[in-house]
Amino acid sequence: MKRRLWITITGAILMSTLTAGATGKSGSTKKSSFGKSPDGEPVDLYVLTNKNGVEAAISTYGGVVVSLKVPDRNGKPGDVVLGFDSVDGYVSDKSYFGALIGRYGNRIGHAQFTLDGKTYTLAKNNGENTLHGGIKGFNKAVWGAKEIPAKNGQALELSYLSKDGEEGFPGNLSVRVVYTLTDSNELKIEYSATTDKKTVVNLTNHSYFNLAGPGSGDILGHVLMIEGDKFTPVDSGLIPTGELRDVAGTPFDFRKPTAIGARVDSDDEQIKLGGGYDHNFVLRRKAGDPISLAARVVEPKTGRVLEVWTTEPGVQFYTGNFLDGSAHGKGGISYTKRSALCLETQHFPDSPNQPKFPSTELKPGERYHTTTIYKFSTEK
């Protein structure tokens, strides 16, 4: 009787284990070749998958988020970021699809700034200004990569040494970026850096989102909320004037959920200067909160929801105004004007030349550290 009972219990445990193995899921990280850089360096692609089947593909070239596959309200997965099928597309890319941006995200006016009385001259790659780090920013670098443990998902650490004088910036800047795809369907990005000489730094990611999925048209029907009472108006070169302007009564008021297309073609002077939205919003923060909600986007047809959480003081909202259809991405899809949106968490543009803006200076012995989370869910 005892022996028969033991067999029954053992069989039940074995069946339970087999059932769990058949139905349960665990995350994984897979590495494969993605081609070579223009200098002949091997480029790898890491595909992170969480226990829910959500998938993030990240390239060591530019630290690019190549794809991000998340489910819609019916559980059907879809890629929600624009990009290319091979590294060659990113080599020739001028729109920063999915890339890590540095040393300085966004624009620096007249391609120069002054630190401790010394003026540093940068590369002009956006009219008279410097944009996203210069001619060869972090988006054109091959990053070192290694898988690292994560408590709640899969993590990849990328590293890069930006040498003193690169693109005109001072100091040897040692940069570390950790991508974590959590089991809560979040893509968490942690940026950190140290320097051996006083410098400026402003790191971000430039993913282009279309929550309806690839080839689904424009993002004008996406509904957006931004946690910002003010934005930074710009001049004709899209450099901030220094003013912090109230969003109330303007097309920049996204404090309540609003369709992106509702006012994107208004006669507002700032809208005309940007060709749509291409502006930094000043985020409202609760005292003591280490990380706060910056924006929330809903795509009504699929039910996909994107929340952006960050430790940064600003977010650049960009509606893909400069996409002109000349870039053909994954599956040959033509990326046309307003076919995606960007929500780039950041310090403010041109901060090195704007003493009233939050400082982007980094000194030897200090550690730059920021965190941004792109959190995905669905609603009916």
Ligand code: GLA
Contents of the next structure:
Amino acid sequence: MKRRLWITITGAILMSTLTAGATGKSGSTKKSSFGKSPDGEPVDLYVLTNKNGVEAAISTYGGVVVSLKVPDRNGKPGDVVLGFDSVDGYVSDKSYFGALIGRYGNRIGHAQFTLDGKTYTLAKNNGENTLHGGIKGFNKAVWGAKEIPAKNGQALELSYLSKDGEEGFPGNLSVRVVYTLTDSNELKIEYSATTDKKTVVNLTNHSYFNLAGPGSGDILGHVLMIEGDKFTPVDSGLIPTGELRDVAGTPFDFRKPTAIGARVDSDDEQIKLGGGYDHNFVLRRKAGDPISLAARVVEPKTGRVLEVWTTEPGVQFYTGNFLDGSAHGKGGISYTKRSALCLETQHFPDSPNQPKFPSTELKPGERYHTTTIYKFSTEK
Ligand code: GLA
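Output block for the form predicted together with alpha-D-galactopyranose, input the form predicted on its own:
After this comes the whole thing, all chains and molecules, with the earlier chain placed first.
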């Protein structure tokens, strides 16, 4: 009797050890060298693996999400973001692949804004306008990194001090971004910042997703839903006109899941200005919800599903219209037009010059804090 019990117990322990080993139950974070920045600073790559074997690789250069490996409907893992094999690709990159964007995500019209009567002049790096923080945005900085404990996964804290006057912005801005790869297959990004002078802040991540994998063609067959009843129309420089326009009756109506390719080449004036989708959607918020669903993307061939949850009021939906095949990414794949999509959670573009848009101002003593979650699953 006793002997049989002992055999059963050891058998059970052995079984659970084997299962844990097979699924990588505990998760891990591994650090390795990713090369050097142009200034000779060492750059690291952190590979976070959760208990299901989902993997996120993050570089200290630009805080870039280099790769994100999630299962398809048959459980086969595959990378779902565009990027480069080494830091050199990110140094010469002009498309912001996977990067943290700041101090101001998206555009500021005429490269200037006024705070308390003082006009600040920024670099014009996108026609007449400033895009994604200027010439050397947060995407070109080497961030400090520290592994930190997480209740439900693996977490990496990145930090960066953007000095007073950097790219023309006022105030020393102390920025902290925590990436957590949760055991529920989410990549959670928490952004926080404090300043010693009144400034403007709008932080985001610029991952380019292709849920069938980089190199698998365009994303026109991905089916998208956006929780937005309105969007912000733009002028020819892609600066919002200030209007919040109803999506109803336009190619911007993604309230019901629709293939991205269905209307991407329509002769709608706004689609033409963007060369496809390159617009900010005004997200529908449920009163009292700390974080809301912004968008859901389904890739029919692999069954992969991406949900974007955020505390932000807007999301920039961009169909990779400027990708022209000149960037050669991981494994030498050339990144062509519409081979990926971006869902950049944010405050609205040009908010510092648009008094009716939600404010992006940050004062000394206040703390900027936003959260975005990219959640992966599959459907049949
Ligand atoms: C954002 C902008 C686009 C483009 C990309 C980067 O999505 O809205 O117009 O600049 O970044 O290439």
